[in-house]
Structures are given as C-alpha cells and as structure tokens.
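Next up is one chain by itself, shown in structure tokens, the form predicted on its own.
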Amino acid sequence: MQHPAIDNIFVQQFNLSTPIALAPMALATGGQLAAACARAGALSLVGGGYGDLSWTQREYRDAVARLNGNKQDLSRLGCGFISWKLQEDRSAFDWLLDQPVKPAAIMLSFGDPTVFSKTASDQNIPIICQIQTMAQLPQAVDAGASVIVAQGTEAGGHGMNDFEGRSTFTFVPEVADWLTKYSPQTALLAAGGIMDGRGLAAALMLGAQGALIGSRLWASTQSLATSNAKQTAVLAHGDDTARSAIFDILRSKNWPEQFNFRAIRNRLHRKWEGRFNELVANPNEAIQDYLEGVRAEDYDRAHVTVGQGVGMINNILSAEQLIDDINRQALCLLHREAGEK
C-alpha cells in the first residue's frame, strides 16, 4: 500500500512533496545538487555560505537553468548565507534579491539575522533562521523567520561548540514547545544527525515539521565534494568525527568563538589536538600542510565535512534516490506507529 504524503505548514508553504530541506553547504551545495533536490520535491538551498559573489552567481544561475522554467520546481529553490559574514560583505545577498527568479527562501545562520531578514521580507521572500540554543530563538522569531532550524551538535560543518550546544534529540522538542506557545505559525525543522527515514520520522515525532539534511546529501552524486572525500566518508563511522576550531584555523576562517566545525578527525586534526594554542600562535606551517592536502585530495590532511551520522553513509547515490528512500522509509515508520496497515 502506498501511504499518503506528509502534509503540514512547511510542506504547504514551499509546495513540497517531502518535508526535507537541503542544507546550504558552502562549496558543496551547488546548482546541480540544488536542482536535483528541487525536482525531487524538497526545499533546495544553494550554499551561498561565505557570500562569495561569483560562486553564488554561478551556482544559483546553474540551478535555475537546470530547472528550465518549471515553476513548481523553481518555487522550491532558495539560498543560504552565514549572517556574520554578510555583515562584512553582502554583495551576493543583494545580487540574489535582484534576480528575475527570486529565491523561494533565504536561510540565515550564525549571527543576528535582523538586518538581512528585513530586506528579504520587504520583497516577500521567506526567511529561515538556524539556531543552536534557546536563547537565539526569540531573536529569530522577532526577525520574522517563517521557519526555524534547530541544529544539534551532531551536525557536520559549523555549529555551536560542544560546551554550549545541544543534542538534536532534546533541542527539537523544546523549540517545538516554545513555538507552539508563542509562535504557532512558524514551522520547525530539525538538523543534526538525520541521515535516513528513521531520522526524519523521529524529527516529526519530536514536533518538527521536517528536517534539514546536510551530510547525507553531501554524499550524493551531485554534490560538489570530491569523489575521494565521499569515499573517505563511506569508510568512516560516527566515532571518527570531532567538533573543534582546528580546521577553521587551517582554512584561515575567522569564525566567532562560540561556533566551531565538525569533520572527520583525520591525521592532521589529531596532530593538533591538545596543541590548539600553539596552532593559533604559529599556524603557517600547518596551513601549508593542509593546503597541500587539499590540492592532492589527501584526506589525511584535507578535511571531510560530515557529522556524527557518517556511519550511516554506506554508498553514494543520486540526491533523487536518497530523498525518495528517506521519504518512503519515514512514511512507512510513521504509519506503522499510527497502527495503519
């Protein structure tokens, strides 16, 4: 028996056939991956990341071109940015708002979204705000967020440090309860460690209307990550990742102190564990080692950006297949839980 699709305020707002959003992963979520996810019925967010104008222009235009004027698919295409970086250079953000194909949504993460959310809202573009603590939630709602993403520390890439951060399993229901009481019209997505239909079903049971998925779609055929990086992830398990600022130092990224970076804990990362102050004081040799690793696709030195769910990445499939598999598994689990045949 084919179960009916999941229907809620998030799905309705963005004309989706699955309650999944593609995470806007910097340098990985390009036009090909975003277009594939939009065609598969998910909300697709190009990885505007650090706000590089030429990269955002190329990849957003590529996604639009691949969707070939299909209004339904284009209604699922948006972009995501790092808020603190936009405060330094907002040219990519301003360019995006001036495009003939307006983004279906703009996601803002890691910093005060207020200035940018107002600019987008003035053009009737919905804002998605990613948060990592309850203290950030009222600010995001006051900024006019249509969707809140509650990100747990299990997530790959950037997130709140382990000392201040929350696990997805406890964070999502607390945010859901707050929204039910104070902002019931605001949708909620769970993020962090969601790799398959079990994770999506769990997110919905915890009170979210969907899931923002990064690592599993990073390991898809359309992701801009290299084949070697993806194969490194296939061979890894959840114990192999770590959250620290080491790779930010090696990449010369000046992130605010409360946020750091989860990736596979490779040989170069292990070399500098416990020597962080030494690395900060004299990073040049380590940076060169890292850059040589990137050029050689040597992932004992270059980073592989995945979260704690990496142990559930057992193959590299198309984004369309992954979304279909996740959605089908979640539907089966939810209807089984409801006692339906």
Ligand SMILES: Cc1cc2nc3c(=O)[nH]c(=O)nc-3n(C[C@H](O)[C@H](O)[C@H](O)COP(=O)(O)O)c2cc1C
Given for the second form:
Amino acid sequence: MQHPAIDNIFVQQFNLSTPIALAPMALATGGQLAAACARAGALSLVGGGYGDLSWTQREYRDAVARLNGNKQDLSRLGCGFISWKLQEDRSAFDWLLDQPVKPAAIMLSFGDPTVFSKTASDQNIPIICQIQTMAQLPQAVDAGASVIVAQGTEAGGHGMNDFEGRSTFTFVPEVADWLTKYSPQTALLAAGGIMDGRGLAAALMLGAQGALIGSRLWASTQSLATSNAKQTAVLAHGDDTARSAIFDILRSKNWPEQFNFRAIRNRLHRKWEGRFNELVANPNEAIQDYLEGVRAEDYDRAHVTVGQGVGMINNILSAEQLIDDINRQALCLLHREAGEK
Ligand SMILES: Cc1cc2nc3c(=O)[nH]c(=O)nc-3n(C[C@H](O)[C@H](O)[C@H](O)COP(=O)(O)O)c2cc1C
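Compare with the form predicted on its own: the form predicted together with the named molecule:
Now the full complex is given, and it begins with the chain already shown.
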C-alpha cells in the first residue's frame, strides 16, 4: 500500500521525497553515491571531509555531471567538511562556493562552524551543523544553521569520545525540545545507528524531521569503499566496533582530543588497546603495519569505518534500493502506529 510521503520543514527546504540525508563520508561519499541518493529523493552531501581540494573538485563535479542538469536533483546536492581541518586549509570550501552549480547545503562538523557558516550564509547557502553535545547547540544555532544533526556515539567514523558523547536515543529528543523552545524554524536530523525504516521512524518519533545516514549507505554498491571492506562489514555484528583514537594515530591524523573514531575493532586495533601511550610515543612500526594492510586490503589491519549498526548490514544493495526500502518501511510503521490500515 502507498502511504503519503513525510512532509516537514526539512523535506520542504530541500525538495526531498524522503526525510533522509546521505552523510558526507570522507573518501566514501563520492559523486556516484551522492548522485544516486539525490535522484532517489534524499539530500546528498559529498564527503569533502578533510578538505582535499582535488578530491572535492573531482567528486563534486562528477555528481553534478551525473545529475545532468536536472534542477530538482541538483537542489538536493551539497557537500560536507570537517571544520577544524578547514581552519588549516579552506581552499576546497572556497572553491565550492565559486561553482556555477551552487551546493544546496554545506554541512560542517567537528569544530567551530562560525566563520565558514557566515561565508556560506552571505551567499544564501544553507548550513547544516553536526553536533554531539547540548553544549554545542547554541553555538550552531547562533552560527545560522538551518539544520542541526544530532550525532550519537553509535555513529560510524568520527564523533565525540565516550566521556562527553551521547547516545542517539537520549540526545535527539533533548535537542528537539531545545529547538522547539528556542529555534523552532531549525530542522533536526538524527544520526548514529539508523540503518533501516525502524531507525528512521524512531528518529521521527523522537522529534527529528529526518535522519542522516552514513554506515548503511557506505555499504551500498556506489560508495567508494572497497568490496572487501564492504564484505567485512556484512560479516560483522554490532559488538564488533570500537571508538578510539587508535586509527587516527595509525593514519597520522591530528584530531582534537574530544573526538575519536568508530570502526571495526580488528586485530591491529586490539593489539594497541590498553597500550595507547606506547603507540603515540613510538608509532612508526604500527603505521607501517597499517599501511601494508591498506595496500593489501587486509582488514585485520586496515580500518573498516562503520558504526554500531553494522549488525544490521546484511547485504550490499544499490543506494536507490536502500533509500526506497528505508522510506517505505518507516512510512508503514508510522501509519501503523497512527492506527491506519
Ligand atoms: C565511512 C564514514 C566516514 C565519515 N566521514 C565523515 C566526515 O568526513 N565528516 C562528517 O561530518 N561525518 C563523517 N562521518 C559521520 C557521519 O556524518 C554520520 O554522523 C554517521 O555516519 C552517522 O552514523 P551511522 O554511521 O550509524 O549512520 C562518517 C561516517 C562514516 C561511516
């Protein structure tokens, strides 16, 4: 049975047919995945990540080319960046703002968004801020965010460390209540552990207008992750991930201490658990081991970036199929809850 689509301030703002945003996953959300999700009716954010200029140029241009001038699809295409990294090098951000096809939105995560959001707002480009604690919320709203993403520690990739981080289930309704009171025109998306229609329906019930999905769309045919990494995720279950800074050290990334990284807790990760100071003091041999793992696609050593929802990744499907399945299941559940047949 066909249920009417979800209608709210988020889907209206970006002309969406489903309240889903594709997460801007560094090195995984390239042009092909972003274009597929935009065509499927979701907001799609290219993974500008660390702000590598040539990568962002190639993948954003690829997404635009694939959307072939279709105005509706292009109105759903944006890009995401890591704010603390933009403070070191903002060339990819500045390049994006100069494009003939302007991004529908720019998402900023992990650090003070203020300077970049001001530049984007001056050009009428909506800003999406991903946050992890209540303390970050007023700053994101003051920076002019039209969408807040409340990210729980279940999420794949970077997020708040376990001391300060919040679970999606308690964080989203608390942010929703705050926004209702102080900034009702700001939309809210839930992120972290949303893998299927149950998760999307739950996000809406918790007071969000939609969900930002990373891991489940990472495990699609169009993401830039390797097939071997995706198959490793299919075989893993939800107990198999950990959040730590170990892979950041192995990848020589200088992340601020408050943020760390969730990925599959593989053999190399386990080897360094409880020996973090030793790893920091003398990382070279471990880095070589890791880099060989990456070259060989050996995921006992290389990282596989997925969140705790990995236990719900049982197959690799096209992004279009995943979005359609998630949307349909959520609509069925929500209408069932509403007592409709
Ligand atoms: C492979 C991968 C890479 C990610 N890279 C980024 C990134 O570059 N910037 C960012 O803001 N978030 C990044 N994230 C986090 C997502 O924005 C989002 O919060 C997360 O994927 C939501 O949780 P989920 O993975 O359970 O869906 C990444 C997530 C994954 C899985």
